[in-house]
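What follows is one chain in C-alpha cells, specifically the form predicted on its own.
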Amino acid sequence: MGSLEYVPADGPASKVPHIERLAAWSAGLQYDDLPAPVIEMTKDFFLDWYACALGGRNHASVQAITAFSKDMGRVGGRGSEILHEPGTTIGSAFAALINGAASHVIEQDDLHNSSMMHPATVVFPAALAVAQEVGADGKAFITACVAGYDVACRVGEFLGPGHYAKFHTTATAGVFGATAAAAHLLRLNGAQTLSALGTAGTQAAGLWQFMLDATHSKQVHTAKACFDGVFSAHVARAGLLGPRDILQGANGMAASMVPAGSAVRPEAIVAGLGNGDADGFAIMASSFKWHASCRHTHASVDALLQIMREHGLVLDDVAAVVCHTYRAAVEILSRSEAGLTVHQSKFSMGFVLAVAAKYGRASVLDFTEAALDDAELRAFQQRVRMVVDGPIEAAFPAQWQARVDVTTKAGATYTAFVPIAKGDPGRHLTRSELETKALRIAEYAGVADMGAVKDNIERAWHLEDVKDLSGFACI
C-alpha cells in the first residue's frame, strides 16, 4: 500500500479546499451517523437500481462491454457479479462497468433535481462490485452509497446547468459518486479519498453528441464513470497522487468545464455536510422515475394523464398539445424528438407524450419496436410541441415542473399544472409501487428465474442485516 502526502495549505482552515473537506467527510462517515429515514431510503433506491440493471441486460451496448469486460478481465475466482450472468465473477472494475452499463438503458433509474444527474446508476454498481470484492456487509455498503450520493450531488450541484447544457453531469459528477463509494469500501483516510477524487475529476467525461444520433454513448458514460471510480479509488489506496483541487483549481473543472459567464455554486459542495439532519442527506432529494422515458418529460406526462382522466378523452380526441416547460427541456428533448430507435424515443417529447396518451402510462412495456411504426403514435407526436415557460424556468434545476394545454378535435382546451411529478420527494412512490415497478421491468428483461427477483427484493428491504453482498445475479 502506498503512501500520500499533500504539501500543507497555508492560512486558515476557511482556505481548504472544498472538496478537502467533501473528501474527509466522507471518509469518515459511520453507519451510526446516519438517520434511520436516509437508511430506509437507501434500501429503496437500491432495489431500484437493481432493476433497472435487469432491465437493460439484453441491449447491444451491455453485451458489448460484457464481451470486452470479460475478455480483458480477470474472470473466475473470488470477484464482483456480472448481474446477468449468474456464477460469473470479474474484477470489480469491470463488474462496476457493466452493471453500470446496464442500469441506465431503460431510463427509469432515479434522479437527483438539483445536481441534474442520475446518482444511483453510477453509485450502487461501484459500491456493490467492491463490496463483493472486499466482502464488505450491509451496513457498510448503505454507508458507503450515502457518501457516494452525496459527493456526486454536491458536485453536480457545483457545477449548475451551464455544464449540464454541454455534459452528460451524471458521468462528469457520477465519477466522483462512484469514487466516493469505492474508496469508502476500501477504507481509505481523507486524504486518500481526496487523492481518489482528483483522479476520478481528471477523467470526467461525457457529452451529449449521442441525443442527435440515437447512439450508445449514455451506456457509456455510466459504465465509465463507476469503472473509473473504482480504479480512482484503487490506485489512490496504492499510492498515486491525484490534483488537490480538481473542481476549483485555476485548470480544474469549473475553469475547463463551465461556459464563460455561466455561474458555478461552491457553496454546495460543503453547505450543510455533516449537520446529521436526514433531510441534508442528497439521497433524500432523489426521485424515482415511474415513466420510462427521459426525465424531463415526467411531469407533462403526469399533466396530459390528469386531464385525459378528467375529462374521458382518448388519443384521437387530441388536437393539439402545448407542453410549457424549462429550457433545458427544450433543449435537450429537441436534440431527440425524431425518435428513431426505443432508446431515442424515450427522449422526444412527442413520442413519450403519444404513448401515454394512447396506453394511459409510459411504461418499459410500451416503448418497443413495433411502437415505432405505430401510426397512431406518430401522427400524435406531430401534434405535441413545447415551449419554455417564464416561471417553470426560473423554479429549474431545483423543481422540474410542467403545464400541459391541450386542445381537442371538438375546440374544447384543458390546462393541468403538476408541480411535483409522480416519484419526486413529496411524491415518492411507496415500496408496493418499487415492487410493482421492479417485477415489471424484470418481466421486460425476460429473466427467468422471478423467484430470485422476489428473493432479492426481500433483501433489499433487510439490507442493514445483509453479510454477503454476493447472489444478486439471476438468469
Second form
There are 2 protein chains.
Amino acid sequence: MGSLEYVPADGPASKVPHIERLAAWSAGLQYDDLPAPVIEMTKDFFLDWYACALGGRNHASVQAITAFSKDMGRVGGRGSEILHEPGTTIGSAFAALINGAASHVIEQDDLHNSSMMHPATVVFPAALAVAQEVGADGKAFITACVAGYDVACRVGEFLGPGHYAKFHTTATAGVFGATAAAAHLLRLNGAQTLSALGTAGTQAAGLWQFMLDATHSKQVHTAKACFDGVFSAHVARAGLLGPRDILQGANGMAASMVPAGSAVRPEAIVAGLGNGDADGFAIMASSFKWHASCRHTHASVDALLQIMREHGLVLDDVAAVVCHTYRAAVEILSRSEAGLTVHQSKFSMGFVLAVAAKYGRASVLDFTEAALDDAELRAFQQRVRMVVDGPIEAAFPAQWQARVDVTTKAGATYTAFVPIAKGDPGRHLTRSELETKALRIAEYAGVADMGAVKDNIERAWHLEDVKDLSGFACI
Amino acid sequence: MGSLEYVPADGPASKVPHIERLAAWSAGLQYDDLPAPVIEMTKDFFLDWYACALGGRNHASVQAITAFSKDMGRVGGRGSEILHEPGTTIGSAFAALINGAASHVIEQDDLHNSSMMHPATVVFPAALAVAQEVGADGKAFITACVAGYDVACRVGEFLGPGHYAKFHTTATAGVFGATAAAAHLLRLNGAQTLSALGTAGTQAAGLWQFMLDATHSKQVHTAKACFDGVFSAHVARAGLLGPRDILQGANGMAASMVPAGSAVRPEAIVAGLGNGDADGFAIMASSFKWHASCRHTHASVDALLQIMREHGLVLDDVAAVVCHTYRAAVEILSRSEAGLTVHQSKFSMGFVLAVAAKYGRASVLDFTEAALDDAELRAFQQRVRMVVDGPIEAAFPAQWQARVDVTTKAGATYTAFVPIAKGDPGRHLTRSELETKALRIAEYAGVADMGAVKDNIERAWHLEDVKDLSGFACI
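Got the form predicted on its own; could you also share the form predicted in complex with another copy of the chain?
The complete assembly is shown below, putting the previous chain first.
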C-alpha cells in the first residue's frame, strides 16, 4: 500500500463504496486464509498487547472506568474478564472498555506507521472480550484480530495525516478495527458487518486537546473505541442499520473530519485485499515499541544512543541536540514539550532524549515522578530542539525516520540517521525480547503472580491451539 | 444571545476558558434560582419529551439497542426505568441509552432554534435515568434539566452553522447537556463538572451520512449522547480528568470540528449566565413541534396551510410551490428529498407539503407506509422546490422562517410569509395542545394503558412536588 498516492478529500466516490468491499472481506476471512507468518506475527502482537494491558492497570482513569463499569454492567456469570481482576466477569462491552483503557497507559503498545495509529490497543481488548463472550477458540480469535488490524489500519491510512492533525486516529480509525473484530467473532455476514462499520464511523471521536493539559482522554479514546466497537457489532446483529458509505460518502468521515485541502487515500481501503500475500496484511506492517515513550521519539532515541555509544559520550558531554524529523512529530510533541507529568514527559522530545542520554535506554522503569524533578534531565531537555527535514517528511508516514545532530561541549559534532527504528518492520523484536519486555512491564505494574504471566506467555506462543480465551486475568 | 456576532474559529481564546465559567454556573445552579416561568416551561418540555419517548418505542433501532443493553447492563434491583418496559430496571447509562434512542424517532421533540439542536432528546433521558439512580426529587430534576438545556444549547450556538453542516449538533452539543444534567444530579462540583464536560467533548460525534440512505444513526446519536453523558459524569466523579478547554482550546472542538472559514460564537457560551432573567435561560427559547416532520419544513407548512385555508384551495388546485427558506434547510432536506421511507419522507419538503396539502395537517398519524405509495402525494411532491432567500437566511438560526409562493392550475399566485412557526417562542403550544399532542402520540405508539399516560401528564404539571421520578414507564 505504500506507493499509493493521496487524492483530494472531495474527489468522486465510486458507486460501490470501498468500505463495502472491506466489510465483505472482513466477514469472509477464514483462519485457513492466513499465511503462517501472519499467524505468528498476530501471536507476537497479542503478547505484546497483553503486557501493555497489565501495565496500565493502576492508572486513575482505569480505576474510574472500572468503577463506572461495575456500577452499570452485568457483573458475574457468563461474561468477559477484567484483566486486572481475576474472577470478576462482566458484559463484554465493559471488559473491552476497561481493558481498552488500560492498554494504552504506558505507551508501550504497537504502532502501525502508515496509518499513524496503535491497532493493538483497540483491536485486542474488543476481540478478547467478545471471544470470551461467545466461547471462541484460538483460531477464531486470531482470525478476528487479523481482520480488525486490516480494517483499522486501512481506515487510518485512508483518513491520512490531515485527519490525524485534528483527531486521535487510534480512536477514530480504531473503532472500525474493534468493530470488525467483534463482528467477526459474532459471525456477522458482510451486510451486517457493513452496517456495524457504518455505525462505528458515525461514533468516531477523539480530539488532541488532552495533550495540552495532561488529562485522561487518551484512555477514554481507546476505551470507548473498544466499547463502541462491541456496541456497533451487537446492534448490527440485532438489526440496527448503519450508513453504507461512512468513509467516502458526501456526509461521511472524509467530507466532515478531514480538513479542506488535506488528502485522503481511498485505494488504501481495498488495495491488495485477499490476494493471499503475507505482506499484504496490515499486521505485518505494525511495529513494536522498544522505548516507553511516544513513537515519534523512537528513531531520535535510537540515533542519539548510537552516537553516544559510538563516541563514548555521557550526558554531561552533550551541548546541543537537533532532531531532524517529520512535521507530525513536531506538531504532536510540541503540545507536551514541557513534560510536566510522567505521561506528558514521554511526549517531550527533550525529556525523552535526556532520559536516554542518562540511562542509555528509555524503558518503562525510567519515566518516574522522581525523574520529573531531576535537574540534570531538565537541563538536558533544554538543549534539544526539533526541525522538520524534507526527505524525512516525504518518507512519512510510511517510515518514521530521524536524523540527529549532536554538538558536544568540546565542540565536536556527530550525526546519525536512523531509517528504521528498533521494533519497526525489518527490525521487529524477537520473541526473547518480547518476553523480556512483557516481564519487565508486569514487574513495573506490580503483578503478584508472575507465574501466571509466564504461563500466559506460553499460551500466547500456542494461541492457535487454545480451546477458549479465558484465564488471561492475573493478580 | 440573539444579537451576538460570530467570530472566526481561530480567534484567540481567553485565558479562563468560557467553558470553565459555564461548568461552575451549571454545578452551582439551585432550584431557588429559577424564575417561575422557567420552571413551568421545563414541565411543558418534559411532558412533550415524555410523549416522544413513548412514541419511538417500536422502532427497530430502539429494539436493537434495548437487546444490547439487556445483554450488557445490570438489569434489576436499584436502577433506572426503560420507559417502554414497566418493571424492568437497568443501570442508568443504559436507561439513558434506550430512552435516548426512542426520544427522537417520531420527530416530534423540541428544537432550540439558534443552536440548531434538539435539547429534550438528549437532556431528559440522561436526567431521568440519573434522577432515578440517585433518588432525586422533582425540584432537583427540574434544576438539572434547566442546566442541561443551557449547557447543550450554548455549546450548539458556539459551534454554529459551520459545524452543523458537517455534524449532527444534537449529538455533538447534546452530549454536553446530558453530561451537565447528570453531573448536577450526581452533585459534582465545578471542577468535576468541567472534567466531565471535557470528557464529553472529546467523545462528541455524529455525522449526517445516515440521511443519504435512511439508516438508523440518528437514534444512535441521541442514544450515545445520553450514554456518554452519564459516563462522563460518573467517571469524573471517580477521578477521571477531562481536558479543561475542549471548546476553544488549540486542539479542541472549534479547532477540529468547525470547518476552516466558518465562524464560532464564544460569547454564546457565557452571555447572561446567572443574571436571573427568565428569558436568559435556554429552555425559554426552545420551540415545540406541532407538525411531525423535520423542523426545517414547519414554517413552510404553516405558510402553505395559511394560503390554502385563506383561498379555499385543495391539493389538486396547486400547480407549483416555491419555498423561500434558509441555506441549512436546503442542505439538510436535499439529502432526503426522495422521501423513500417513512422517516425520510418527513425530511422531504415536497412530500411534507404534499401531506399538509392533502390532510390539512402533518401529524404523526399522516406519515405512513401507505402514504409512501400514494400517487397523489408523489405527484404533488414533484411540484415543490426550495430556494434560499436573503433576508430569511440572514435571520437564521435565530429564527426559522419561510415564505411560500403557490401558483394554482387556474393561474393565480399567492404568497404567505411566516416569521414565527407554530410552536416557536411567541407561539408556544398551550398545555391543552400539549396534552392533545401527547395523547395522540401515545395512541400512535400503541400504548395500552392510556390511564397511566394521563396520570403522568398530571404528574408532569406538578413535577416540582414529586418525591422521586420513578413510575413513568408504561405498557
